[in-house]
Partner chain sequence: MTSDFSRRKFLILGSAAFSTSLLLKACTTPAGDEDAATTDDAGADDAAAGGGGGDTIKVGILHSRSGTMAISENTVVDAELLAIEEINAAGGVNGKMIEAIEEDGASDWPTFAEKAKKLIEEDQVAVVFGCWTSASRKAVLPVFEAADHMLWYPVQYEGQECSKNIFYTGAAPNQQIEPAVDWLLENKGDRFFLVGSDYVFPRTANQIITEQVKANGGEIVGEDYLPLGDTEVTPIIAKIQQELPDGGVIFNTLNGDSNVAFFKQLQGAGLGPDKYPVMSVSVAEEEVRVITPEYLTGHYAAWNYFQTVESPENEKWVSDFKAKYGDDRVTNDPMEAAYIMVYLWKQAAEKAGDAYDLEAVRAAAYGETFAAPGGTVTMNPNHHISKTVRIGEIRDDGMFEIVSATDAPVDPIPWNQYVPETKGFACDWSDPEKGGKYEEA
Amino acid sequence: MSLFFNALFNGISVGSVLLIVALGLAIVFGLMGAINLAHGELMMLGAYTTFVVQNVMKPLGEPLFDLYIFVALPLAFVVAAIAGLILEKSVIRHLYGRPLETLLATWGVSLILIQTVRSVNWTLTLAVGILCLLYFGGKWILQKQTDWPRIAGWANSTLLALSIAISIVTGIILSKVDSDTLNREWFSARNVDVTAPAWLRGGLPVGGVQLPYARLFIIALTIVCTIGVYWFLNKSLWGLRIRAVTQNREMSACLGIPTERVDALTFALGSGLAGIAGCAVTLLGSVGPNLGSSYIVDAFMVVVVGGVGKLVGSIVAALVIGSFSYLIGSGTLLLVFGDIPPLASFFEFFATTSMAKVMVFATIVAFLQVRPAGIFPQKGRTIDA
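Any chance of seeing just this one chain in the form predicted on its own?
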C-alpha cells in the first residue's frame, strides 16, 4: 500500500502540472473558443526560460542560486505571455470564428517554435531582430508621415518583402563568418536538465511514504495558480469584462468594453499560465524542444472532460487523468491487483507510458459517449444560442 500511495502522490503531482497547462487552455479555448495547438510550445518556452535563469544565477553561489525558482516563475510567465500576445495579434485575431484555420495556423506556429528552439543562435536572433526593426519601424514611420489608409495595401506587402530580403541576406552573411559565438546553437535538439534548488531536494517522510519536496512545491504552486485564476475571473474588473465578452461580444462592445484588448489580455493570461507550467515541469525531469507535444493532447482532454469553460471541471479532470495515467503506466496497479489473474493480465498489458495513454483515451471516449458535455456541462441560454 505504501507503493500505491507513493505512486498516487506522484500521479497527483503530474496532474497538478497538467492542471496549470489546462487552466491556460481552458481560458483560451473554453472562454474564447480559440483552438491553440501551440499552447504546449508556450509551455516549452517557460521551461527553457527556467533553464536560462538557472544558468545565469548559478555563478552567484549557493545562497542566491537556491532562490532562482522565484525569479524563473515570473519570468516564465512573462516570456510565455508575450509570445502568446504576439501570436494572438499576428495570427489568431484574424481567425476568430474559423476553428479549422485556427487549428492549422497554430499547428504551424508550434512547428516553427520547436525548430526555432532547436536551431536558435546569435545569427538567427540578429536576423529576426533586423526583420522586426525594419518592418515595424518602417510601418510606424509611414503611419506617422503619410496617408497610410490609402497606401496600406501595397505598402505593407512591399515593406514586408524588403524586410525579409534584408534579414535573409544579413543572416547568410553572418552565417559565413567564422565565429563560434555567432553560430553556436544555444540549446540544440538535446534535452536539458534543470537542477532543483537545495531546499527542494529530498522528501518529507509521512508514514512509510517519502513525499518529494519538489512535487509538494508543484502541488502548492498549482493551488496558488488556481486560486489566482478564480479570483481574477470572478472578482477583478478585467475578469468581469472577460466573462461579459464571452457571453455576448456584440453587447459588450456596445457597452464600451474594449473587446480586442480583452481578447489580447485573455490570451496573454492563458499563455502565461502555460509558461508557469513549463517552469514547474523542469522539477520533474529534463526538458526538450518536444516537451509541449507531451502535454497538449492531455490538456485538451482535461478541458473537454471537465466541461468547456468550467474551472472546477478542469481541476477534477486534471487530477483524475494525471493520477490514472501514472498509476497505470508505472505498473502500480499491476502490483496492487497482481493476485487477481484477469486484472493482472489486463494491467500488465497497459503497464507502459504509451499504452497507459491508450487506456486513458479509450476511457475518455467511453465517458464522453455518456456525458458529451463533460463532468460539469455549461448551463444557460448561451448554450442553446
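Numbering follows the first chain given and starts at 1. If you're wondering where the values come from, they're calculated on a predicted model, not measured in any experiment. So that the term is clear: the rigid core is the largest set of C-alpha atoms that superpose within 1.5 Å between two forms. What changes on going to the form predicted together with the partner chain:
- When two forms of a protein are overlaid on their rigid core, residues whose CA moves 2 Å or more are considered shifted, and Met57 is not one of them between these two forms.
- A movement of the C-alpha atom of Gly15 reaching 2 angstroms or beyond is seen between these two forms when the two forms are aligned on their rigid core.
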Contents of the next structure:
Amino acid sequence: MSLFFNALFNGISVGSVLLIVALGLAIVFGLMGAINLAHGELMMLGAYTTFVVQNVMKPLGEPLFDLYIFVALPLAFVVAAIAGLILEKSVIRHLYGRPLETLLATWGVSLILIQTVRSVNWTLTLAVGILCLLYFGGKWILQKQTDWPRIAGWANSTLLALSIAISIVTGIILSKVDSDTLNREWFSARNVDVTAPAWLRGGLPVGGVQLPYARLFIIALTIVCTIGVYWFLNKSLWGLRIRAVTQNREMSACLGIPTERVDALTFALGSGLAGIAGCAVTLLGSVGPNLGSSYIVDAFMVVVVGGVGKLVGSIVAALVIGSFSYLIGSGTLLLVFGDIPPLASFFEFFATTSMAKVMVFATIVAFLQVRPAGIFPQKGRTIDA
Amino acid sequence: MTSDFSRRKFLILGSAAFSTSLLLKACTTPAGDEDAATTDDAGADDAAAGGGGGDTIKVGILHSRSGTMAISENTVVDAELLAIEEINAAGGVNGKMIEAIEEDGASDWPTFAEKAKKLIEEDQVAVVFGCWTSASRKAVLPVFEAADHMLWYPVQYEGQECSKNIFYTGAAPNQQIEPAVDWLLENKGDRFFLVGSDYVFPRTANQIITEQVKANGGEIVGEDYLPLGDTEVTPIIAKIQQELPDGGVIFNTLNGDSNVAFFKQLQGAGLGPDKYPVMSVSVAEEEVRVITPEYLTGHYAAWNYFQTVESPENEKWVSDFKAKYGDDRVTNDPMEAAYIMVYLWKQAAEKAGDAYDLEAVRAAAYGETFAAPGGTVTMNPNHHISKTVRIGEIRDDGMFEIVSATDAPVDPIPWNQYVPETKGFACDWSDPEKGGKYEEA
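So the form predicted on its own is up there; where is the form predicted together with the partner chain?
And the full complex, kicking off with our chain again.
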C-alpha cells in the first residue's frame, strides 16, 4: 500500500513539473501553432526574476522574506509576459504559418536571451535604452512633424542606422569608463543561488515517507494555473475570442475580432505561464543561463504526445509521462514484475534515470506511430494555416 | 519604380552600415593599439629589470576565458597570474622575468589544440599552464607529444593517463576518491549508494569505488546516473529510500547543475546528513556558494585543499589572493593546484639553468618539493604530485570543517590498481627503460 501511495505521489509530482513547464507551450504551440524554442528561456527569465526578488526582499527580515515566492510568482509572470509580447511583436508576428522559419528565429532568440542574461550590465542596458529611445522617439516625432508616408522608406532606415551607431558609440565609451557600477555584470555566466523559503524546505511526514513541501507547492501551483487557464479560455471574453481565432481566423476577423491583438495576448499569456514555471522550478533545481535547455524538450514532448491544440491532452500526457518515467526509473516496476524473470531483467536494465529516458522516448515514438496526432487530436490553426 | 526604390534603399543602408563600421573602427583601433603597446612596454620593463640575459621567459596560459567552462577556469587563471606576479616580484626565474601569454580555449576542445599549437610554434613559450576538463587535456595531448613540449595541468581527474609531456598537479583517484571511501567505511557505515552524472569520470570513479568497497567488506546497494544537466531526481531519491530505509552512505560524483537539484530535493524528501551523509568529489567552496549552505550543511567533500586549512602558508596565500582579487573571493582545490604548479615549474627551471631546455627542466622537476598552502607537495617521477588528502564537513558559513586529513602526503598512483585492465601497471619517466606504462615486478 505504501509502495502504491509513494509511486502515486511521486508520479504526480514528476508529472506536475512537466505540466507546469508545458502549460505555456500548450497555449503558444498548441493553440497558436507557433513553435517557440525560446520557451525555455522565458522560463529562465522567470527564474532570474525570482532570484532578483529574493535578493531585494532579503533585508526585510524573516516573516516577510519567507513570503517572497508570492511576490516572485506574479512578477515572473509579468516579466516573461512582457518579454513574450516583445518577441511576438518583433519576430513571431511576421512568421505565422511558417513553422520552419519560426523554429529557426525563436532558436536564435533563445541564444540572444541566454547571452543577454550572461553579459547584461548597466552599460548594455543604457545602450539598448538609448537605441530604443532614439529610434522609437525619433520615429514618433517624425510621424507628428512630417509627411511620414512620403519619407518612410529612407527615413526609417536612416533613423535606425543613426540610432544604432549612436548607441554603439555610447556603449563603447561607457565600457571604457572605469566604473564598477556601470560595467559589473548583473548575473554573470555563473549560476545564481535561489534558496527556497524556510517553510518550503522540509517535508510532510506521511506514513514512512516524507512528502516534500516544495513538491506539494508545485502540485498546488500547477492545479491553480491549470484551473486559471481553463477558466480564462472558457469563461472570459478574451478566452472566447482566442478560441474563435484558433478555430477560424478569417471568419473571426470578419466578425470583428481584433485577431492581431488576440495573437499578442495569447502569446503573452503563454509566455507568462512559462515565467511562473521558471519561478516554480527554482524550488527544485539550479538557476543559470542554461536553465531553459533542460526543460524545453520535455515541454514539447508533453504537448506533442497530448495532441496539439487541446489542453486536456497536455494534462493527461504530463501525468502519464511523469508517472511512467518515475515507475521505470525508480525500479518500482521491477518490484511488481520481480517474479517473472524475463520481465524483471528487462526492467532492471532500464531502471536508471538515464536509461528510463531512453525507454520513455522509445515508447513515445511507438505511440506516435499509432496515433500521430497525439492522445487528443484536434483541428487547430496549424491545420488551416 | 520598385527596382529604383530598392537600389536607393540599398545605397542608404549600405552607406549607413559602412559609416557604422568606420565609427566602430575609429573607436576600437586606438584602444587595441594601446593595449598592445602597454604589454610591449611591460615586457621591455621586465627585461630591463631582469637584467641578466636582457630577456624574459615566455610561458603560455591556456584556459577557457569564455564559454561554459569560463566560470571555473577563470579562477584558476587568477591563481596562476598571482603566482607569476609573486615570482617576478621576488626576482624572477634565475633573474629572468616571466612573461605570461594568455590564450582563450573558449570551452571548445579543437580550439584548445589550435591555441596550444600557436603558443608552442609562434610564441615559442617555455611551458604551458592550462586546461580543466579531461576532454580539453585529451585534445591538446597529441600537440604536446608531437612537439615534445610541456603542459602543466592543475585539476583533479580520473587517472589512467601518464604522458611524458604533461605534469599533473591535481589529485589522482587514489588521492581523493579512495581515501574518501576508506573514511566513509570507517566512520559512516558500509552500505553505499552511488549517484553520478552520466559520462566517463563518474562511471570510472564508481567502478573504482565498487571494487574498493567490495574488497573492504562493504556493499553497494544501488547505482544511478543522471544525464548532465538533468534536474529530475525523484526516481533516484525513491530508490535510495527503498534500498537504504534506515540510512546509509551516498557517494556523489554528480557534476554541475544536477548537484543543486540533487541536494535541494534530497532535503525536501527528508534525507538529512545525520542518516544519509553525502560525500561529494566535485563540490568545492565555489559550488557551495551556488547550491547555498542551507542545503549542504553537514554533508562532506573530499579534496586536497580547503580554504580553512590552518597553516602559515595558507593564511598568507588566502590574504594575498583576497588583496589582489577582492574580499568576496574564495580559494579552492584546483586554484591551489594551479598555484603549486607554477612554483614547481619555476623551481625546476631554476635547477635546470635554462627554462627552454625542456629535457633538463623535466629531469630537474622530479623530486622537487614546495611548501604549498595545503601542505608540502613533491613531484614524483610519474609526473603526479604527492599531496595531503582531506575530508571536509560543510559548515553553515559555506566553508569546510576539516574532519580528517592524512598524516603525510599520499603518493600518486595514475594507473588504477582496482581496475583490472591497469592493475599492476605504473609510470616512471625518470628511467628511460620504464616510461609511461610499465608492468611492476
